[in-house]
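As structure tokens, one chain now follows by itself in the form predicted alone.
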Amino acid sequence: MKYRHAHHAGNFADVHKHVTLLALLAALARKDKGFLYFETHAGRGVYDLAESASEAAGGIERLQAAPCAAPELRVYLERVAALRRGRGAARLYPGSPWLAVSALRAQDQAVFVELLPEEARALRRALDAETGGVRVRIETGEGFAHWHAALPPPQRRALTLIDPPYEDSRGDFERVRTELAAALRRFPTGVIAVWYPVKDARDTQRWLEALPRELDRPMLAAELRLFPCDSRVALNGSGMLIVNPPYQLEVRMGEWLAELHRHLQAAPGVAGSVRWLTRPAA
């Protein structure tokens, strides 16, 4: 595996993914009953932006300089600031495991799976002082296999984040589709968030259009696009597929995604979107 997220930490896709994650965690926490939070590709948990300075400049740093109105954006920025205050380091950036643990409650449980042993060890170090009363387990191995083994969870409530490296974009897209179908057969009501890259929007659209034929569940697709679909930059946009989205998520997401789109200075004529692929049954 050549991909290292440290080179991309804090970029616009991370901002999009992490604001979405915190919004989903807050939605599940509206009920007192605990839930399982699961990550299939966890990473190291905390990053130094010195390794991703150019990309972070167009993501977290640009957002920090903007006057944010949406509560979801303010919560996200406060979590980033809390990490930096706690560590006394102004250039740190929290990965999704750190953000999740900061939002979970004593009745919730978190399982993080990371393929690379050295990254898993770094994740353990990153979370050791942060777990509080949250039950956290870090596993090393193939994320999808560990995920299926955990389903259905004893709590009967779960949120899973899937964020593979997409080194082989076409193969990874198909793998995600296959693994989603298998997981939903085991646990049809779980909430699942999948990050996906938007490089050529036509390829992405074909993948999204095919999903409802195999996954008979409510699904939202939210995309933050900063560049035209034919641009030669490495990443033209960031997508989040949400399976079994919590009530009213699309309404709130539409508001903060539009604000995020403005603050991150998308190219003229480029727009983001929130749309249903499959609507909930009436």
Ligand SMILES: C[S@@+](CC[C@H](N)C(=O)[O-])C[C@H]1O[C@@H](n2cnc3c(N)ncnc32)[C@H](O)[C@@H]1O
Second form
Amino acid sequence: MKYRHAHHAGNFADVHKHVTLLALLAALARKDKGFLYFETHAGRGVYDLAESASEAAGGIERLQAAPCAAPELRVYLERVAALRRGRGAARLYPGSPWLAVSALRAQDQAVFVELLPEEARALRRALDAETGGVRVRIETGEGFAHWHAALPPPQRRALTLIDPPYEDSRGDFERVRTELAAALRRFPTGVIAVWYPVKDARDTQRWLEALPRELDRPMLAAELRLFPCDSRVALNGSGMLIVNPPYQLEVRMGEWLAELHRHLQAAPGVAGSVRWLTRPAA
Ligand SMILES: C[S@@+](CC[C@H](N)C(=O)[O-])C[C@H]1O[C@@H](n2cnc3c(N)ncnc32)[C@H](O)[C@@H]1O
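Just the form predicted alone so far, so send over the form predicted together with the ligand.
Time for the whole complex; same chain goes first.
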């Protein structure tokens, strides 16, 4: 595996994914009852933007220079600032495990799975000082296999983030679909967020359209697009598929996505979208 998230940390896709993640965590925390937060592809937890300078310039750094109004964007920026204040280092960037732990409560539990032992060790170091009262477990291994073994969770409430590297793009999309179907058979009510790349938008469209035939749950797809769908840059947009989305998430997403589009300077004529693949039963 060649993928190293350190080369992409803080790019526009990370911004989109991490804003959405914090909003989902806040939505689950509206109820007192604790929940399981599970990550199948965790990464190293904290990144140095020196390794991803040009990508971060079009992502987190552009957003930091913009007048953000949506509360979800402000919460996200504040968490990034908190990491930097805490470590006295201005160019650090939090990965999803660090952000999640910063939002979890004593009654919640987190499990992070990472395939590469050196990334898992770095994650352990990154979270060591941060966990407070939150119960955190870091596992080294194959993310989907560990996920299925944890379902259904004893709490009967869970949020899972699935964030694979998509090195074998077609294979990874297929894999996500079959793993979602298997997980939902074991635990149909869990909230699941899947990040996916938008390269040629026609391919992602076909994948999204096929999902409702196999997954009989409410599903939303939100896409932040910065470049035309046939442009030959590596990544034209960032997608978040949400299974069993919390109430009114689509309304909030519409608002922050419109702002992200402006602040991250989407190409003229390029529009993002929030749409239901399957609506909740009335
Ligand atoms: C996109 S990065 C994760 C970034 C992280 N979620 C974040 O937002 O900060 C994908 C990670 O998955 C790991 N990985 C790749 N294949 C895996 C697998 N089969 N199971 C678990 N982790 C895997 C990679 O080593 C990499 O650290």
